[in-house]
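Take a look at this single chain in structure tokens; it is the form predicted on its own.
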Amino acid sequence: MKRVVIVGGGYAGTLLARALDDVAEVRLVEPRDRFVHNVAAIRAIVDPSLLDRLIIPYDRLLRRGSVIQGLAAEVGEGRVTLADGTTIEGDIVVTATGSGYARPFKPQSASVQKFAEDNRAAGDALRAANSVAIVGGGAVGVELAGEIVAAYPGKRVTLLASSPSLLPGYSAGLSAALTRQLMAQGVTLRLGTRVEGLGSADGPLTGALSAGGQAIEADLIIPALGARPVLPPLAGGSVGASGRLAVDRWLRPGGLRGVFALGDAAGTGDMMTIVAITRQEPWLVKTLKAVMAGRAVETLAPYTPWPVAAIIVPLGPKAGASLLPVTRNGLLVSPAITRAVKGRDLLIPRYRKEFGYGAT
């Protein structure tokens, strides 16, 4: 039985170590204790009691691989080498590093219960403000924009962004739906507009903000500016235009053999989404078995990118907009399949289901 080796505990990890698990010596290796499914960390900003939920041990995860605490000093062809000096030895190499946040959003560091508390923090903050500014056009910033008016009607939120338009990257129809929507809720946008004063990007803040010469009025300053590719500590490789790690048509990094990478920090062509590991991840569980029995890479299809960039963006339980990847173009779906698909419960029984925990 090949044996396989996963950088990474994240979803892109977590999913490809669960498909392999029958088939290979899996071993996965992640510096956190628990996985943190942040899809749901917007609303828990919100709503406290999703925290314990959405923070989900790894102990469950696999049937007969195992998932190796430590972090990854150095990942080459055939090992893995742990920052505390262990060699992990593997046939195949997946790296699977994920992309980091600001706070409260995501992780800072190894440490979960930092992350928790962080979230906390900013929820008491959020409910202590009258008024919010968003900084950030993209999913988070919107996502958080219709999380806020849901649970807080009263309080004014104003997104602002440099973009011209909403989730820049993505359609023109979506960015409309979604625009239409906040709106209506009562969020003030203030798009195409240089953002000054934003004194640091790491987290919630307070201070004086300005936008297009005006002062922008606001107890808390939520920044939302964008995920950062995680990159893996590989021996060799390069980083693309897109500050990914540039990968060939088999996703594998520059010259490496026998080192695939997914997810967040590989330049995929994909978005850095949770929609783009769902194509990634079972054309690699296909590539990885037709390695494992033997056939050369070259021989195999290439991995191809979704032909249209696809999201799932709930504003609250109810509200929101999607693009599903369904159709060349995608297809604009409406705030009730949304909210099936996502945001009634942004899919943490799914998560918790997954990984042994059961749906509550």
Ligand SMILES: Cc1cc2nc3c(=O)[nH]c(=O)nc-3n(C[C@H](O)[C@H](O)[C@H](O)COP(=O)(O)OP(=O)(O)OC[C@H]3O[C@@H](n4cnc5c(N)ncnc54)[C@H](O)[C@@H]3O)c2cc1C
Given for the second form:
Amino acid sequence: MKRVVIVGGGYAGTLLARALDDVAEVRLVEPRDRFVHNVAAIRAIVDPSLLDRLIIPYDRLLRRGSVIQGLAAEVGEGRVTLADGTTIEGDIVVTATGSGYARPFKPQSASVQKFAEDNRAAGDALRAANSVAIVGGGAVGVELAGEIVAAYPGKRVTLLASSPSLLPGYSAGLSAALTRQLMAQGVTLRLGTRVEGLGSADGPLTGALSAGGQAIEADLIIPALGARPVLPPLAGGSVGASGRLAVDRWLRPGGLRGVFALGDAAGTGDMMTIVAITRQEPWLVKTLKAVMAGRAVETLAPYTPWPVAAIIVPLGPKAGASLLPVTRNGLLVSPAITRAVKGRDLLIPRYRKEFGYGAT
Ligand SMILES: Cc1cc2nc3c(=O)[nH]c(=O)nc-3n(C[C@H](O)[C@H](O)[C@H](O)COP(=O)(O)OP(=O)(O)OC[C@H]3O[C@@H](n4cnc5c(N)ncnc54)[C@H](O)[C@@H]3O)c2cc1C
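With the form predicted on its own done, generate the form predicted in complex with the ligand in the same format.
Let's see the whole complex now, leading with the same chain.
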């Protein structure tokens, strides 16, 4: 059996590790002791009881392979060296180092405990606030606005974004559907205006805020300014225009032959979403199986990104809108379908089962 070393135990790395567990000797390197299903981290701010369920141990993820708790310090052809000096050799190396996001949406370090504390602290601050300003009109900011008005109908929520419409990069129809619903739920939208006075974008804060010269009323400010790729420690890798790792048509960085990259950190041409990973991962599994059987990578079909930027955006448990990648231009679907696909349970039972744990 060939040895595959995967760097990063987020959505991409764990999906790939499970898919290869029966056909290769898999070693998954990850500094955190538990997986954080960050999809549910937004609602956890208004419902902290979700925290225990969205943090899932790695111990039942693989049947044959192993999860090694450690930080990769150097990745090269045929090997990964950890920060403690251990070297793990592999016939194939895959990097899936993902992206970072401000508190309290993703862990800021290897400490999952600290992530849970940050998320609880944000929930406490939100409960105490009468008015909230969310800065950022991407999917996280939009979802957060929807969760707050659904859980706390009395709070005043303002969503500010420098882009002229919500969800830049996604379809105008999806943006319009979400805009309509948020306005109907009483969220004040201030789009196309630059925010002044934001002290820090690292996490929730208090202070004065203004947009377009006008003061914004907010007891609590929550920045949601987007994900930042975390590049793997790769000798010879280069950064593409999007700040993600430059890769060739077979998702290999820097001309390396046996190293592949996927997920948020890799410049695949897709958006930085799990929806994108659901296309990258099956392609990579097929490609790696052929490579392990002796085929040259260049004789195999290259990766092609989704033709449309798809995403599922609940606004609380009942509302929301989504663009599903089922037709060339994507299919815009209703709140009811958004609820059924994600909004009701935020895929927590599915991920818990995939990690070998009970749905609850
Ligand atoms: C609040 C929130 C909600 C979201 N909801 C959705 C959603 O509903 N649908 C959707 O499609 N997308 C959603 N996204 C985007 C989604 O989370 C990302 O696309 C996804 O996390 C990318 O997965 P990944 O495996 O590439 O990276 P990550 O999930 O970021 O995982 C990367 C992993 O690599 C590890 N790592 C980093 N460096 C090293 C190293 N040197 N050595 C070893 N390990 C390392 C990290 O510890 C981490 O565990 C959401 C994002 C946020 C912030």
